[in-house]
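Only one chain comes next, encoded as structure tokens, the form predicted on its own.
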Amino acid sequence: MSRWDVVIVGGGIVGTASALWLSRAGFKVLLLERWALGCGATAEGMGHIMAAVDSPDLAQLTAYSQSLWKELQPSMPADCEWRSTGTFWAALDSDEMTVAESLSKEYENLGLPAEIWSGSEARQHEPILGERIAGGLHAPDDAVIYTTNACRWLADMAVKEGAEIRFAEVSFVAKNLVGLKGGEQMTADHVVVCAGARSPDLIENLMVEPRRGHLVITDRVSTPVHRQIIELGYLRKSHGMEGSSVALNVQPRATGQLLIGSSREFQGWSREIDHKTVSEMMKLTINYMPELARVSAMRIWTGFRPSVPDGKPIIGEHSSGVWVNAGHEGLGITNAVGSASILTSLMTEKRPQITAKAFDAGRLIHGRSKG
């Protein structure tokens, strides 16, 4: 029976970048993965790189892992990809204007850069927005990678640093043991779910569950669009856990081409492409960017955001003795490396650099939220 310090469960980016930290720690690290680094929610979303400053713990977290993934830039390979694109968060009306006033002024509380931009000055940085466009917040800092050679990278960094990969599926998880398809058994000092909405597969009652999510890409756009374009009322609309929701963000691909969301629906793991939901989402877009009613669409899929109901991820210890880190939602990509860090700390008993109390595993058991 093979022992190590950490073994964890989930190849993902979360995962890799725990297996990093980690292992920088001065852990014996092994990390398990069923089918493929990065195949899952990680391959299947945007990559965006974001400050979400609408909610204050999600605020200090998506800062904390931004500031880390630039500290990781420089030594990123060029397929990862990452571009410095910023963020623009565009405003139909006054009211929206309003709230990117509010939003501009979480921004300066971080420390983060972010100027309000006239619907004038909006088309003349972005010239597809239409008329309608209000103006909007800009938030330079905002970037974006290819989720999966980043996470390939991460995994490739926690094998020089120590870490060893296998591809194998998990069966269970108890504390200080870890079992696989097939009977073979390890123990750990310490056993670490990073698996996404699958994590409930292991750990009973852990409030995890797949929100399913639309994308697509398009062909080349003949207006370059050079930043993530997102609806203000994008935030709202992702935090929520009711019923289904549609809202605008354009990511622009390196290729020319623009990959759109976004839609949010509780479907269980039904990858069924919905119609009518992509039917709205071109439909909102082309209300903030008309010139899009003449692109053709040459793909179209869905993915899984692990979901948590108060929308905050699971970072700690279990009650059964397992540590978890999972349930970031649709900003896994930025908090993967400060979920890691966190994670790290906690288990090092030292002090994270930032407070960690609401993302505590203990909140969210037994079927019912702590609040």
The other form holds:
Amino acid sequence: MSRWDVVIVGGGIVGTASALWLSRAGFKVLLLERWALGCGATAEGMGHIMAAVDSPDLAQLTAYSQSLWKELQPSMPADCEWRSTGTFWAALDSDEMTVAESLSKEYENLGLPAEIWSGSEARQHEPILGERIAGGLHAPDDAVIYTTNACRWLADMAVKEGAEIRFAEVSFVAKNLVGLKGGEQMTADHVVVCAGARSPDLIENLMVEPRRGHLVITDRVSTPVHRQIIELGYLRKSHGMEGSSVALNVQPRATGQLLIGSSREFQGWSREIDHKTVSEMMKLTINYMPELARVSAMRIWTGFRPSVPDGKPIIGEHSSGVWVNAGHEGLGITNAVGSASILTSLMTEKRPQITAKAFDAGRLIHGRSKG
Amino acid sequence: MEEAKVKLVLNSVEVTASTSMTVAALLLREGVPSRRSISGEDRSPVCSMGVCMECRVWVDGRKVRSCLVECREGMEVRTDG
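Starting from the form predicted on its own shown above, please give the structure in the form predicted together with the partner chain.
Full assembly next; the chain just shown is listed first.
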């Protein structure tokens, strides 16, 4: 008999959320993390909990995940810094306003609120926006959290439900077996790899790779910004697979500073800052928010999203007894809870709350011809 | 480097300093906080090597880390942002 019902590899927000959901379903769970909880992609991103409505599969998953976060929010400790910022999708011209109109119908189909604003309404709500803004779409239900603390909180709740957490590096996974660096082995009915872009180190040919992004944190700005402000072209750019792209994504922090993204590049695991990319990001930002030309950037860093070629996460059984929940690209914070719920439904052979077929682990495996 | 006495303006008050001092050192000597946090707490230089960001002030209209800037004749330093 196995020592554990489930061993989860990876203590980022996807792994800790999975540990919580599986423990609540009655599984005896061990979570393995090699360094610290939430120290990888979880810590490197913006912590935006958003509905991504442009692709039907991600729209379902993000909307479902958002509803789960809203259920968790009343019991969330203050240090998770939940803020109901909403999102403003900014349009520069009438073509982009047409995109805003069609996106607003997608929100409506999902039962989520969204409102079209004219340029002057947008400037009234967000005075930092410049004259070039033609208007856009306001999605009030989106929120922001402090990711590493949220990750730790999910882990704490999992432990209260009976899960155990151990800090150790995994060297291999196999059916019913997990091997640690140093030689120790442990048995489990199910093994779940939640190691983000590092997952292919454990599962050969898994098509997840690191997609680098740059983030800039500014000094405090004098005009208050209330919402996360993203350009309307963002979803198209972020789901596309071209070599590199830059899209406006600005988040107000509680300190009055702005967190500015975003870029997407395939550069392996190189953390080096590409100043040309940062300069493109800043020019784009100033185009939308001219007064930021006079604000200092305090720090610039890079992080790595776990990226899958078709832009969708991998959630499900990869081979007998070996499961994957990884590849959430830039939506891992949002989708951690929804994907944990789907994973748990699949493992307990219940029908998931939303269809999980689009995220099937078999669809991308080299040599298989599914989908 | 030869040290010279200079006059500069700190929050509209003329003060004397030396070119061998950083602006952060001047702030510490004068007991002037470098900045105020969003919750209203006074902040002063901590690391004095450009990392902690607590010593940010305006120098001649530019926001700088005062620990990385030496005092110069005629400099205008403001700590109101």
